[in-house]
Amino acid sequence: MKFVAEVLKLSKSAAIRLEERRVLRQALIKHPFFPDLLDAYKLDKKFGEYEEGTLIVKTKDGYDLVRGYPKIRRALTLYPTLIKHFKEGDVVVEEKMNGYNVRIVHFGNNVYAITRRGYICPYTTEKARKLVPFDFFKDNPDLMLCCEAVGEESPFVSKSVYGIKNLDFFVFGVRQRRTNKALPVKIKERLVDEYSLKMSPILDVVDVRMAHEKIIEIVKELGSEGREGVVIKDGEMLKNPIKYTASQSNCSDLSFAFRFFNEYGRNFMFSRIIREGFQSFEFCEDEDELTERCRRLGEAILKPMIDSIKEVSEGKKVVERNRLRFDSLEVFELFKKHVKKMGFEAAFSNPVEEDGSFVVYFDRIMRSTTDKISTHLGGDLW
């Protein structure tokens, strides 16, 4: 606890209270698949001008601290949004990948990659040495990468719809690791580029007056295609950057909340019928457009619920499953306890070997969700 109260400047009581209070907690599972670390501790709230998430940890070589991505702020409508928050001149209009946050950083001789909660995850460390080169690191050592992760082999959103059977990381910011400071886009390119990385696509360069209408038919075409929306941009980076969603992007969240309905808050599930009301009366819909919006936005509520309803009649339990894949059985046994230190309960198939690596099913339960139907169904009132 010293070495965390020596890097965010606080007395050793202070860090204690920190941890007392829930705000700062261990973060490290120890094991030989971390070897340069010796502790970690992550904030699980905002804490000064620390974001939630922010990793403090003590290594072979001293001190260190990753911080936590910051928070994009909304826009519900794009005009006069976008006007008053980037004033004047270019706008970059990049695609938002969906899958989770992580960042990507080094310590002594290896990668780590740390989810937006600040865990360092060993499922996602194992794919991130094999695909992000250290020689990034090497020569950027004070750099970290924020990546989307995705694919159909996530531990946290699996998604088909960009192709990737496996899981891979597109790059939608670089910054340094110690300020937060993000660097220009032009330059997060040429780092991309350079290092044969993959980064989320950049879809259009505009004028921030004009914006609004190109970016409505970028989502449309998006949504249309199963995608999730845009991050829109100031080109140095000077300005916070600002994301929007398409409906069906938002459906598709609704539809996961709604069928695991007591496991996420109402805020979760209320602001993206906000979403829908907004965007609506934005893109001007006639009454079939319209019509159509609301019966996507009432099948991703009712039915995914319904379909939790009916499996705890049956006797089952409601879940969430993934396909994982391993390249080391000990990475994977470590993976469970990773799991089991974030607090979920899970069941986890017996490994199969194919093709040189373990392939795992991941079933994350979703025990409120179960237990709340089960009293209902045998009875209790709301």
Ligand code: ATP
Given for the second form:
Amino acid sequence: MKFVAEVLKLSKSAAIRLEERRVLRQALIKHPFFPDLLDAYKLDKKFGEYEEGTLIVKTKDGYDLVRGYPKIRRALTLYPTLIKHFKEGDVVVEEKMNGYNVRIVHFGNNVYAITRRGYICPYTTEKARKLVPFDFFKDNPDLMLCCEAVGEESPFVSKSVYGIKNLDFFVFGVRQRRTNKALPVKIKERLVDEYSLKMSPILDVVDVRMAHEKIIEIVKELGSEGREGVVIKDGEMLKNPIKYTASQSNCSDLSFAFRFFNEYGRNFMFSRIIREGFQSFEFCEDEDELTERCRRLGEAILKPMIDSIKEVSEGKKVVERNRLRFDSLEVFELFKKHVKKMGFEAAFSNPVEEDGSFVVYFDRIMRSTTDKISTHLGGDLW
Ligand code: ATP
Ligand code: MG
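Alt. form predicted together with adenosine-5'-triphosphate (ATP), vs. the form predicted on its own above:
Every chain and every other molecule in the complex is listed next, the one we just looked at coming first.
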């Protein structure tokens, strides 16, 4: 705790108070898989200039800090929002890939993968150590690679649209890990190229005055392919990026949210429904397109929820099931502890060896939704 106070420039008692207020939380499971780390704490809420998900570590070499990935605000209508925000000049339109946010860094002699809330994830770290060359960090020790982890074998967001069977990392940002300063898009491209990494596709570079027209086309196309949307950036990365998503992606989020309706916050659902209203308005939809949107939205909300009710009525639990693949059974054991630390209730299948790795089914048990449905099916009033 003393090192946290020192890194955040606080008194020790102020750091202890942060922990009592649950802003600060111990974040390390000690394990030989994390040989460089002696201790770690993370911020569960934004604190001063430090973002939620900021990680503070004690390594064999001293203390260190990895800043949380900042929030990206959303446009509800592209026009005039983009012009109001970016003012003039070109904007870079990147694909917003749909996986989970990972900051890849090094401590000591190893690569580590930190998820959004500031946990060091053993599963993600095992993959990152195979896919990201350590040389990147040898040459750029102060940088972090901000990536979307996507693929089918994902513990948190499994998607098949990207054609990735296992899990892979797509860099969308390169930042100074202590200050969170983002490097310009051009430099990111150069580094990605130099170290043979993968990058979230850059779909267009366009004058901001024309951007809304181009992006409407792009987003319609992405949506029809089951892809999520775009993030619009200033090439120098001096202004904050803005995100915008396809209707199909909003609806796919809503399917999850209503299938597990008691685990998700109401604001998560509400904001996604509001987006649909603004998008329909801006896209100037005709009667048929509007009817199609209404059908899509209604199905997304109702069908998965009804599935959950059916499952509970048959005596089953509501679960989210994902397929995972570990190279090492030790990392699997560590991942089980990790998931518990994250506060998930989970069940795992027995690992089955397949081509030298171990396939496991990971069921996240949605206890709150299961119990809620169960009490109502048993006759309780809302
Ligand atoms: P946020 O607080 O950033 O809004 P969120 O979890 O609600 O967080 P999303 O709605 O998924 O996030 O949108 C932001 C996230 O999109 C980023 O945190 C990042 O993980 C992901 N992302 C995917 N592709 C890109 C990209 N090209 N540029 C920036 N972020 C991207
Ligand atoms: Mg996301």
